[in-house]
Partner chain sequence: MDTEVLSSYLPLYVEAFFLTLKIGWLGIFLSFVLGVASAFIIHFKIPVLSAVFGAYVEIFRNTPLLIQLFFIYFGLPKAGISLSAELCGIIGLGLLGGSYMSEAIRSGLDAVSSAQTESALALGMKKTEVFTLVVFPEALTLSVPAIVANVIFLLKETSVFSAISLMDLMFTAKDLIGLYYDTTEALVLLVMFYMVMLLPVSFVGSVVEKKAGAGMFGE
Amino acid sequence: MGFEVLLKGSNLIRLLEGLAVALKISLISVAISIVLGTILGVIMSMDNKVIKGITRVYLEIVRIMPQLVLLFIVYFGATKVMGINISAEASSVIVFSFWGIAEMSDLVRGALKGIPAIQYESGIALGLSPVQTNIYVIIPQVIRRLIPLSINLITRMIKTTSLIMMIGIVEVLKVGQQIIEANRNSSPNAAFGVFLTIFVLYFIACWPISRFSKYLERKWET
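Where the form is predicted alone, what structure does this chain have on its own?
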């Protein structure tokens, strides 16, 4: 079934190293996206027409433009047009962070806007200051709403890193293709075994994140 090619030489280790590259890029991008996206989301929740206009354009660009096109623009375009030498990994982090910040900020904005005004009023009525109301009443509700949505974003970013092979980064999918090409004659079924293994590796990488999300949801409900 093609699994035997993984036992040749260091093929399996190469796949794991490729997965490590993809996870490193995605996790760096996730960290940047969560921090900056949360800050931008709070800003977006303010009633300011200028801010709303600018962020609307930003969100529409991210939603309309495919990540692959953004990768090409940053990696190939910036190098030629601006004369900036950006590595493939740095380009990937920039693009995925650009995408992740937009997605995370919209999630935060939606979560904040979804809190009924009566929650703020109830906190004030109980004698809490505005800061205390946000800390003890609003933020816990926002976090509870954000947990499943943000975890979904994280897993999507991990899976979408497969696009980085298009700009020459040797991640897990690129390594898989190299192994298949090298064993095309000796093992015609190599593609099945290699790609199924890559599927399992992605599942192993994303499943703990999903389970951690369930744990956090239960914890915040208590």
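Predicted model, so just to flag it, every value in this text is computed and none were measured. Take the two forms, find the largest set of C-alpha atoms that superpose within 1.5 Å, and that set is the rigid core. Positions refer to the first chain, counted from 1. Compared with the form predicted in complex with the partner chain:
Cys206 shows a C-alpha shift of 2 Å or greater between these two forms [criterion: core-superposed Cα displacement of 2 Å].
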Contents of the next structure:
Amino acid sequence: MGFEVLLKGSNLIRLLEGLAVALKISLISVAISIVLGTILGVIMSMDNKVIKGITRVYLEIVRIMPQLVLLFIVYFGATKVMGINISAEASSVIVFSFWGIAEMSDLVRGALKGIPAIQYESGIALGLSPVQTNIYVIIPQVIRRLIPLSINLITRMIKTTSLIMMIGIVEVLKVGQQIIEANRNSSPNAAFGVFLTIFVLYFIACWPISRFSKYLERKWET
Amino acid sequence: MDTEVLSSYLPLYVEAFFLTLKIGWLGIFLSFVLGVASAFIIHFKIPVLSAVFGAYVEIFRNTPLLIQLFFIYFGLPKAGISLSAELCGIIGLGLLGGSYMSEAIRSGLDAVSSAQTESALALGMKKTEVFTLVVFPEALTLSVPAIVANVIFLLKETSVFSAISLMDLMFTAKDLIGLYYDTTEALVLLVMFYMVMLLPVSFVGSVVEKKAGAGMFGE
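Form predicted alone done, so how does the form predicted in complex with the partner chain look?
Shown next: the complete complex, the earlier chain at its head.
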């Protein structure tokens, strides 16, 4: 069924290295998204009309534009329009962070809004200062709500980064194609084994993370 | 930007647009059917089947559509199952979407309070009536925001169809950039057509969400 090509030479290791390329880009993007997304989310939860207007447009763009379209715009468009040459890797990090920041900020805003006003009021009534109320009462609760959701963002990011092969980055799918091509004569059925293996690899990368996120969500449910 | 180039590209995009729409909505239809079926099976814990559908949901929620399509389009023919690119697109999107819809509807079913079931039973309704007239409509109402989000997500996911050489919007844009290097025009049209495809859905979605919210019971 074409699994034998994986055992030839260093093929399996090459596939794993390909996966590592995609994972690296997703982890960098997730890190950027979580930091900047949290800041933006806090800014968004302030009631300022101008900020609200701008962020709404931003969120709507992210909501309706496929990530692949954004990837094309940055990778092909920026070079053409602005004359700057952005590497495929940098384009991916820019696009996935652009997307991830929007997602994260929306989660943060939702978590902040979800804290009932009585929590603030009780904190103040107990004699805590507004800063203390935030540090000891609000932020711990917000973090509890956010952690499962941000972990979930990691799996979504990993799934989305599979798109980078479409702008020519040599990652796991591309390596898979190369292996299939190279062994065309000796194993004509390699496509089945190789693509099934990649399928399983992605599942192994994402499933434990999404289980963990679900576990935390249930455990901390209030 | 060259308007002449834009107008010469336009027919190609219109054609690709309708192909994307066709595959997208057929896939979404399939995903809804699959999602409802799988949500029922998992919710009612039907033996064997619920384990099978549970595994299906986990597998397809945790892998990217691009990888699923590669396996269906390039891998399966080697095992004797050959499908046209269009059919692969519909099936791939349907399978992916089915797993997301299943989760959306199932969490709706779980969220219907047991007081609803108990009250309906106390009113003398039969068990099947309780489900079809009370629980399911409420669950669907509760699932609306998640379903709308899924529909938008799935329409966006259609952009990866170009990888299995379906002549969709992405494919057209990539092809034209490669052929003529009129990158700006090709990208502007690409963005425009995706906006035409998704803005109305996004708008209608938020209206439906509001209506569904207004129809909540027991609040």
